[in-house]
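A single chain comes next, written as C-alpha cells; it is the form predicted alone.
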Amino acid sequence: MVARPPLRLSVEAMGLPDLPEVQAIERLSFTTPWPPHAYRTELQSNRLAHYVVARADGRVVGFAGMWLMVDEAHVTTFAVHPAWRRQRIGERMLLSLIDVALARGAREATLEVRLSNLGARRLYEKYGFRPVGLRPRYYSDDNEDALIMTTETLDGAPMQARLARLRAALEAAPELESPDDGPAGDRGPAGGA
C-alpha cells in the first residue's frame, strides 16, 4: 500500500463560487439548513458579515461565519463536512474568525450552541468562550435550548496568551489526512463544531 501525501489546508474568504459546496456541507450538518439564497445574500449585501471556507487541496471541507457589530463579533454559523471532522479544521476556522474580529476592533466574541453539542462546546471553551446565558427553545427543529457563550476581552493579555499558545499548537499539528469516503462537517453556533 502506498501512503498518500498529507493534504494542505487553507482558510480563506468565502466567495460565490463556493456556495454549492457550502450548501452541501450545510445539508449534511444541520437538520434545518439555511435556504440556498441565504449565503448569497450574506456575501452580496450584509456589510457586517464575514464568512470563511476551509479548503483541503482546493475542495471546500468546512465553513464559518460571523457578523461584526460595533465592538462584538457574533459567530453565526460553523460547519465541517462530516468526513473531515476531528482534524482540527474547526479550530483553524475559529482562529481565523477571531483574527478577523481582532483586526476589525471587536472587543469580544459571542455565539449560541446547542446544549447537547458537547464537542462544539469544548472547542469554544478551549478558545476562551464561557457560558453566560441560555436561549430557551432556540432551535426550531426540536426546540432545544441554546447556550450563549462569550469570550473575555479579545485583546486582553490572558486571551492573547491563550491564542498564542493555541496557534503554536496548531502550527505544530500534523497535516490533514484524506478520509477514505470523501469530505465531512460540524456546525457551531447553530448546531455543531
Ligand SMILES: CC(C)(COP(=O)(O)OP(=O)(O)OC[C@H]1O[C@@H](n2cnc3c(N)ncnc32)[C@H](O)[C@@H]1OP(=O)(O)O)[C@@H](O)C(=O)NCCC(=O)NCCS
Given for the second form:
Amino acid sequence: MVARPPLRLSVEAMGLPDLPEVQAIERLSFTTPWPPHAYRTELQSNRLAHYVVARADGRVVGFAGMWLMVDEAHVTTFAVHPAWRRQRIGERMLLSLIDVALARGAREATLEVRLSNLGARRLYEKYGFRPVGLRPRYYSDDNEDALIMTTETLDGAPMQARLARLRAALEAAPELESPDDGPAGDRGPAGGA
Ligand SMILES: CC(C)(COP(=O)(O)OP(=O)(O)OC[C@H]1O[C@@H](n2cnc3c(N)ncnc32)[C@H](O)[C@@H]1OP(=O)(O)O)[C@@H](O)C(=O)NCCC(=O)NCCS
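With the form predicted alone in hand, show me what the form predicted in complex with the ligand looks like.
What follows is the whole complex; the chain from before opens it.
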C-alpha cells in the first residue's frame, strides 16, 4: 500500500471565492442558515468583521467569524463540515480567532450558543468561555434560549496559560483523516446550533 502524504490543515482569512463552500457547510450545520448574501455583505462592508476558513488540502472544511468591537470580540458564527468533525478543526479555528482578538487589543471574547448545543459548549468551555447569562427565546425557529458565554481576560495569566497548554496539545495532535478514506471515529450527522 502506498502511504498517503499527511493532510495539511490551514486556517486563513475567508474570501469571496470561499462562499459557495461556506454556505454548503452552513446549510448542513444550522437549522436557520444565514441568507446567501449575508457573508458577502460581512466580507465586503463590515469593517469590524473577521472571518476565517479552515482548509484541508485546499477544501473548505469549516468556517468561523467574529466582530471586533472596541475591547470585545463577539463570535458570530462557527461551524465544521459534519464529515470533518471531532478532528480538532473547531479548536484550531477558535484559537485563530482568539489570537486575532488578542492582537487587535480585545480584552475578552463572547458568544451566544443554544442551551442544548452541548458539543459546542464543551468546545468553548475548553477555551475558557464561561456561562454568564441567558438570552430568552433568542433563536427564532424554535424559541430556544441562548446561553451567553464569555472568556476571562484574554491577556491575563490564567487565559495565557490555558492557551499555551491547548496550543501545545494541538501541535502534538494526530494528523487529519480525510472522510474520503472511509469511516472514522464518531462523526455523525449535522448537529445544528
Ligand atoms: C461545534 C463544532 C464547531 C465543533 O467542531 P469540531 O471540529 O468537531 O470540534 P473539535 O474536534 O475541535 O472539538 C474540540 C472539543 O470540543 C468538544 N466537542 C466538540 N464536539 C463535541 C461533541 N459532539 N460532543 C461533545 N463534545 C464535543 C470536546 O470537548 C472536544 O475536545 P475533546 O475531543 O478533547 O473532548 C461542530 O460540532 C459544528 O460545526 N456543529 C454544528 C454547528 C454549531 O453548533 N456551531 C456552533 C454554533 S454556537
